[in-house]
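What follows is one chain in structure tokens, specifically the form predicted on its own.
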Amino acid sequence: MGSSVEVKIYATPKKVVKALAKEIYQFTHESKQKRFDFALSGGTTPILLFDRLAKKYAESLPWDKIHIWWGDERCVPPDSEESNYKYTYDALLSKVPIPDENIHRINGEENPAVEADRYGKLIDSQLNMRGEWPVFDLIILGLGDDGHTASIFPYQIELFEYERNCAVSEHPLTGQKRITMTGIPLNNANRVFFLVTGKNKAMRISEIMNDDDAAKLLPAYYIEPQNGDLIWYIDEAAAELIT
């Protein structure tokens, strides 16, 4: 891992999301930007963060300036219980005053290849660019038990060099198709925050933090913003094997 990585460890998942939510509040209020582009992750832990943002910051975040994107999505309809959009909407977006036009969902019900192309072009058309690639102000990522992040799985490390914003991936066990943001835009963000909790993530965290050879097989190892900050927000259970 690069020397610029910051790791913040908190006692419980609740304290992790409390700190991350406060960080989001602080940088949106300290910045004079007229727009913030945030890409959110799937998984269960972000629901705790969404709940915190909805309850604590519904009135104090500049929602009219915040545009919501997704780092990945399952190829399911938006009302599916598996949809990243659905649980983000239910836990957060339906409870805060964000304009509908600021919500940019991946259309998981559409043809995967066509939608990956459409979403990638939409990102290019709306975001600021650094070089030839879009710049997200913040990307929140999770970590799978197998070391995947977004929906880039261990057998798809080549997606970190894929020269399009989005691609179609496939879960290695279920075969479910997904649409994922690829490595170059992920690593072009101004800020990348990993949100990871639970003892079941401890081995993967240890491999990545200790720069173990095994980490080179894990997609999350390759998240290293070239012009931005990388901060890991983790709980003590996930951090217990770090040396």
Ligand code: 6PG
Given for the second form:
Amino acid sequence: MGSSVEVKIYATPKKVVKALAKEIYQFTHESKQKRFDFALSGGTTPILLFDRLAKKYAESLPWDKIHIWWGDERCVPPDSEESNYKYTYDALLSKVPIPDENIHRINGEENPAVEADRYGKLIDSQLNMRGEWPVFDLIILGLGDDGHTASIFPYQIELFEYERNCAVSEHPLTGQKRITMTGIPLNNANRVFFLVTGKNKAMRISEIMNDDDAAKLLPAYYIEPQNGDLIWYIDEAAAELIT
Ligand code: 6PG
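Since the structure above is the form predicted on its own, I would like to see how the form predicted together with the named molecule looks, so please show that one next.
So here's everything in the complex, that chain up top.
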């Protein structure tokens, strides 16, 4: 069982990201670490968080110590409107004083299998290890309305036992190839924050929080950091079906 699981519910998405950003500020400032490795989620939900960090923490977070990774990326070029890197660059990285060498983009334009191997090896070469696996200081995850997280989709629960820290996956509806971090490194993090907002996520949130049988089909259900803290940052719309 992980160290702790918390569910923090706020009235609006804005209040959710305000609290999450403040938590990042607090733990980075309380720590004497010389380096922090963060893996970010993709999709559109975190853009509000990126805006908050850019607007309120450009001068107060230790950006020179923060290394940015991604939990997953679409296999598209970095200037594509679907690129998780582009979302993050436009909303955050272009607005804070983070050194270029601290930004570790998944090269979505490359051959997926080759890039998954490269990125996995790069993570291993740079991060602290716990056992055989890299340790992220923080992984931010989203929740798809089919219960996927990172780019681990419901048909690929076996990626939670996968022997490599990155894999190639495929979106079940669009067929879009993705590169994703796999379950063991996700669960090896010191902190995992789920950031989930919106009514369209309420059913999956309730299945997971109510520990319904249906939850066992959802990749997000298997996120349970063994040596870290799991905090769900959600808004009231996403929480409305929790009993
Ligand atoms: C991705 C993400 C994915 C995302 C969820 C939620 O590349 O799409 O990493 O796991 O977090 O699909 O996406 P939204 O925030 O856009 O709803």
